[in-house]
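Take a look at this single chain in structure tokens; it is the form predicted alone.
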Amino acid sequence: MHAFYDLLRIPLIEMGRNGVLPEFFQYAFVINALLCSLLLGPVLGGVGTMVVTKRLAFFSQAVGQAALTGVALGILLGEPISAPYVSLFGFCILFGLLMNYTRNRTNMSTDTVIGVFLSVSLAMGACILLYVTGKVNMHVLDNILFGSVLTVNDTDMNVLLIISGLCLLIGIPLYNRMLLASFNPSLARVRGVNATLYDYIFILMITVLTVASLKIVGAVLVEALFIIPAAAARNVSRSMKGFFLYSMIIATASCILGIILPMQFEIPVPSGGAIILVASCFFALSVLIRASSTAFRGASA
């Protein structure tokens, strides 16, 4: 895969050196981050429409915070500090499935279940991190928490490419069924759609995408990239197709601009924070458009 990435990187690096593109394009980590954005934006934007529809806004946040415990476990088990993916995916998938199982099997509200699991996960992570604190540079945890374009490497890109590809292959054919299961589980069962099965498939998709995107967006902010572009898209769309398409466009544009703008204006901010701030600007614009449209229809009536 390294050779494939070089086919994309080298021409852009040369254009950066020759002044055809902005100067920062001459750095490989910038190209890596932009390639990740082109993968991450459309997938998170598309899945975000389901997150908003199913009212799982804080689920991805809980999974993102659980990633800290996954990192701590990886360090404890001797995994590479920069890529503890076995412990990350293992713990977060178990965390997500158990949380969904508890949500489905008890009468507790979703936010209560998420709050309980999040608290337990953070407590475990804090205890383990305190134990292994002498073995790790705590700056690594900053990258996990807030994202960093400087740390994205070929391994991270491979993981993101595989996860994004799997989610697209599974999610696109099953999207309508998952949507039906979200809007009306009773009708889904009447039509022979196993609502519970598709619920678990969707939870797995959120979980693995959250883990795969930690290096770009960060654990603290990853849920915002699921929600804000979808919320903005909902303000300006008039159909389900438009909702899905606008969310993908806004999420992708937010990722790209959130990486380029700080470098263009030499603003030292974490990539995750910049991406979410750009997405927030899109959301504010969508609110203005929605308000103007509502006021115009009211005046016309």
Second form
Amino acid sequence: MHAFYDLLRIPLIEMGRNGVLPEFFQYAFVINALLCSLLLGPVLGGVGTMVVTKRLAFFSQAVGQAALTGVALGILLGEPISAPYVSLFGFCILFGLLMNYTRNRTNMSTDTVIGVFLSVSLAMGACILLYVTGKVNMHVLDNILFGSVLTVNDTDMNVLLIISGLCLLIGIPLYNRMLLASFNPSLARVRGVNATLYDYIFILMITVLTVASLKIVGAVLVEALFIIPAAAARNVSRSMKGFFLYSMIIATASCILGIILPMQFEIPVPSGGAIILVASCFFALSVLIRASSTAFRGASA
Amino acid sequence: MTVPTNAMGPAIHFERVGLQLGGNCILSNVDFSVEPGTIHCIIGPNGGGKSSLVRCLLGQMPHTGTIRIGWGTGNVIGYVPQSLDFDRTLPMTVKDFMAMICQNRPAFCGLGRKYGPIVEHALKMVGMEGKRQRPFGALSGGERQRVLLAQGLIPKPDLLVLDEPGTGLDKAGASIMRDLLADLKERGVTILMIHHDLAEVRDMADSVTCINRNLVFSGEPEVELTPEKILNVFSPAGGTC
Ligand SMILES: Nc1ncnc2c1ncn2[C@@H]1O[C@H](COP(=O)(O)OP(=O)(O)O)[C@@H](O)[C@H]1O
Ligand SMILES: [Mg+2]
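Other form of same protein, the form predicted together with its partner chain, not the form predicted alone:
Every chain and every other molecule in the complex is listed next, the one we just looked at coming first.
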């Protein structure tokens, strides 16, 4: 894999040095981060349309918070602090599945279940973090909470590549079924769609994507990248096609701009924060467009 | 009765069907049959257990007793649900909705070559062909009901199950639906429909069953739908378990 990444990296680094591309292109980590963005943006934007349609925004937030606990757990168990993937995947998947199981079995409203799980995970995270702060430099934790392009290495890129690939492979053929399951489970079942099973698959997708994008966007803000681009896209589209397409474009553009802009203007901010702020600008713009365009007036009374 | 094609829908036999949900008795001892290729209506008061009975038939409820479906020439079930749970402001056109339901190709890619004409035809059948680009969430109740009906026609059903499809339909909509169902019946489709408009039921049903936890009556509409029985139908107290 390393050789493949180098194949992409070396010419770009060369161009950075020659001044064909902006100066910061000569750093491998910048190119790593941009490559990740090109992968992450479309996938998060696309899956985000499902998150918004299925009204699971709050759910993905809870999974993001669980990632925080997962990191703490990883440090506790002695995993490398820059890549505690075993604990992260382990804890987040367990968390997501358990939350969905509880929701199915108790018939409680989703927000109540999520509220309970969110608090449990935060409480656990807080306790473990306090316990492990002695072992690590807190600054390293910042990177995981809010994202840092500096720390993206080949391992992270491999994880991201595999996860994105899997999500595309599973998400695209099952897109309709996963949506239908939330429209009317009864109708879905008549049409041979096991609504419960597809809900679990979807929860798994959100969870692994959250973990995979941790390095770039950070544990706290990951879920925003599911929601904000899709919410912005929804403001300015009339069909699924536009919704999906704009969401992908906005997510990708936010990732790339969020990484490049701070570097260009030498502002020392975490990449996650910058990415989400850029996405928020797109969202604000979409609200303006929606409010001022006659095409949408009264379209959604 | 003559059947122009050799296609034939299934017969359905409900045998001592009972259902308990959350400690409440929803249905008990429901016993009746649906003849193949007929329009069979289910009536009854709100909360009488009609939707639950239909979900038992679809194999989605932990019921007791047996429901036997004696399949005819095919075994495709079309289902028109009573309602949908979704965000009304979603950017989803009528066409997107149909694409989501009917095909595997993701709805955001548009209708495929195979399903495009089929969906087009189904929308035409329910008089919605001019509104395929409308936002699905902004449709009126009757319009949405029509789209739901169109959805039940793809793929061609042998058994069509409808849960209060008449709700919100105007005169034109109701007459489109009546013609459509009559046409399907001609082609041998068995139609089981929950309906609350007794005049409509009398008009189009071959047989009618009244459910209020227990079976109240079942038979031909001309015989069963007498004024005193109808008064009985909507009396609140259901039978015991
Ligand atoms: N999942 C459920 N759990 C508990 N009670 C239910 C459930 N679904 C329906 N019921 C109850 O069963 C009764 C019949 O409901 P339903 O079949 O929807 O009636 P209707 O004849 O109006 O379609 C109602 O009193 C309803 O409250
Ligand atoms: Mg009902």
